[in-house]
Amino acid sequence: MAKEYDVVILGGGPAGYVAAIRASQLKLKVAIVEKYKLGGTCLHKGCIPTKALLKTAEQWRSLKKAASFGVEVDNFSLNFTQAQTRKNEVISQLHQGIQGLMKKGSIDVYTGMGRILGPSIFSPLPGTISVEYDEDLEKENEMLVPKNLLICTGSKPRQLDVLPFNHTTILSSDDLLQLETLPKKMAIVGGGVIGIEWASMLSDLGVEITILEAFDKLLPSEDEEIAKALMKNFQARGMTVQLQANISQAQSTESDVTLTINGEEQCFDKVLVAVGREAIVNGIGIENTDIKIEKNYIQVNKNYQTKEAHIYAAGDVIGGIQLAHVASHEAIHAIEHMAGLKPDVNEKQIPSCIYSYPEIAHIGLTEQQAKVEFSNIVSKKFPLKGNAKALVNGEDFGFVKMIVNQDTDDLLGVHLIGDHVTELIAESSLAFTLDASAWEMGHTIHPHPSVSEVMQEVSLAIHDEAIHY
């Protein structure tokens, strides 16, 4: 018997169940389909355990200067082991808050393969969910027919021809995730967001790091002094990093891999392929609709709607800025516009963040998209040498870059490298939102001593009136 709904969700990541609950707050019928965990990559392979190593990595660097700040500690070590348990049970504790959400809401989750249907006995228009379990035979499919459906169903690893993943010695970062021993020496192929984090964390916790990249720098969208920044960090801290790295072959064994790169042969523990997701479009029934697909993206309107107007797609499916927030607030949008409300998610007040160490934040434009844009821009640093509390924390690289129209005063971009800069990043978005100039971000007091005053002292630099610079 089939179950009627207002919404039906394919997808229970950061856009799926975020949207059913926003959904149930506006007392529609919900329910979502996942095949494996609420929560979606970012909770189970993505966001989430990466931070939670990440915080290992940041523990174990703490024990190993703690002497300078006159602590003594011996006979620390790693217990790689454990890390992992405690991610595992980060992750658990989520989970379970999400399950209670659904609970709160009254959102019906199905766990099980969700597949839409074209026109038939259950509805004259395409998005019928027939929901399989393939796990239990025994259990017969469930058919679920809503009024507007909305597709979720994230990204995977991209992988490369040369380097087809193997899961022992050719790697996706699933597969890192669950390493039950720390490689010697590893070959991060990809310099984007994924790689980076990857190759701060496996640095830090002792492993020989080659990162290979094909672009001529580091985070090739970032902002071109905050790259460059980041690129001598890494070499200082013993990381080799190949930019322009052409991978011409690769020969694995059970125990390593042989990378040819740049007609040179070098040879690996384990190799990271991280160069990107691509969309999860295949199996889930897309070819019984008239949903338009392109480069493996499900093509949408500015209300995420796709061509078949009842149904709507959001988060890493449509492409554009793969983020976990960002896919969320799509999202909501969604939902919001199925239920005749009339969101706006403007893409200029999206920040976006890399936890590695150091840590990278930014909003908006670079300086080089900034001068193609405006005839008249100012663009000022201030340094975290320059801040007390930075002094204070033993954490004293990196550097705060605003980008102001001088037109107007308005903010064109604001782009941090350092340490914790993804907390600091929060009140640019407000800024953005609100539409502050820099000026008004340079007279709101801040507390000091505290890292956020370097936001106050660039801002104020912007009108050549930083005190501490």
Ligand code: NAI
Given for the second form:
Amino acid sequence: MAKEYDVVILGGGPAGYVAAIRASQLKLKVAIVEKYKLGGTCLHKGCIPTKALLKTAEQWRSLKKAASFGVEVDNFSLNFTQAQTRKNEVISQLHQGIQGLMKKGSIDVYTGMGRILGPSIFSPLPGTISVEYDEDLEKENEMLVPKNLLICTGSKPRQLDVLPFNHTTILSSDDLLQLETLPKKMAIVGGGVIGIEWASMLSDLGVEITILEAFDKLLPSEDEEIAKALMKNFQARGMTVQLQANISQAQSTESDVTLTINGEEQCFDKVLVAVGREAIVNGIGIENTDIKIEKNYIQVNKNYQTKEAHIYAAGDVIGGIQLAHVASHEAIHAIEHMAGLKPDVNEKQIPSCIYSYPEIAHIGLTEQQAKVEFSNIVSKKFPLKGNAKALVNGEDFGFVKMIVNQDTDDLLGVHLIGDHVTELIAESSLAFTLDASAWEMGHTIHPHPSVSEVMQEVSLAIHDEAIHY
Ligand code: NAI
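Form predicted together with this ligand, following the form predicted alone:
Starting with the chain above, the whole complex follows.
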């Protein structure tokens, strides 16, 4: 029997489940269809598990330098199985939390594969969802007939023709999360966000890391000074970084992989391929609609409507900035638009974070982009070495850089590298939202001692008024 809904959401990641909650708040009758578990890549294969393992790496680093703080710790060792167990416990707790939120919002959850049907006996419009279950469940398909459909099917790791995943020695980031033991020597292909986070974590845990990046710098979309500072830091920690690396061949055995890099052979125990992610648009019935796909991404307008006005899409499946918080934001926008509200999104206000050691965070334009867009900019830096709390913490590597339009004092970009700077960027997010000037940020009283004072100092530096530098 067909069931009718105001909204059906296909995919239960940070776009889908957040959209379901917002729809429920707006009193829409809502269902969510998820083939695996609510939480999506972010919770099960991305943000949360990697951050849990990065926390293990942080604990390890702390122990290694504990003696310099006057704490003598003897005989500590890494139990990677326990690190994985803890990671899984964190995921499980958050997963339960999302399930609780679904119940609280009276959201119907279907755990099966959702497929979009074309016009049918259920509706003259495409968009009816057929929920299909695993054969062993012996459960019949169910039909969900929505007034509006929101597609949030996300993305999966992209593979390289020369290095197809074999899931034992040539790995995706999904595979890496299942490792039971650490390799000795590993190549990371792609010096982007995923590559950098894994390189940092595995290097801290004792794995010999070589990063192979095709471009002429790490993190091609970050500010150049930040990318250079990270590269120097990684090299000082013993990692090998090879830029403009062209991999022409890969030969794998059961226990290792030999890569031909710029004509020379190098052997590794394992290879992580992290060269971007691609949208999941196949096998979900898009061909039964007029939805347009370009470069493998679903095309949407500024309110996230596809060519079928009652079908929306949000998150990684539409491309753009592939971040969990962006996905949630887009999905809320889509739901509010369906409900007749007038939501607004300004891409300038999206912070972006990398959780390596050191961490990296930014919002707005890089200095290179600002120079192209504005004729009169000022850019200033403030080092963490000039901050008392950073010294107290024993974490004084890094800096904050602010770029401002000199004619108006408007913030154009804020970039940070250093310990836990992903927490500091939120202040700049608020500043962007409130359209605050550098003067206003500099004259906001920050607590002392706190690492957050670097934000005040760099804002004062814009007008040559920094106190501690
Ligand atoms: P990415 O686009 O960030 O980086 C891919 C890197 O691979 C680029 O530097 C590119 O130049 C390089 N590359 C491409 N082809 C190559 C080749 N043949 N050989 C060597 N290098 C090559 O993609 P990544 O790191 O896979 O991340 C995917 C998405 O997931 C990104 O959009 C990212 O923002 C998101 N993500 C965000 C996180 C966060 O917010 N902390 C954490 C993890 C992922």
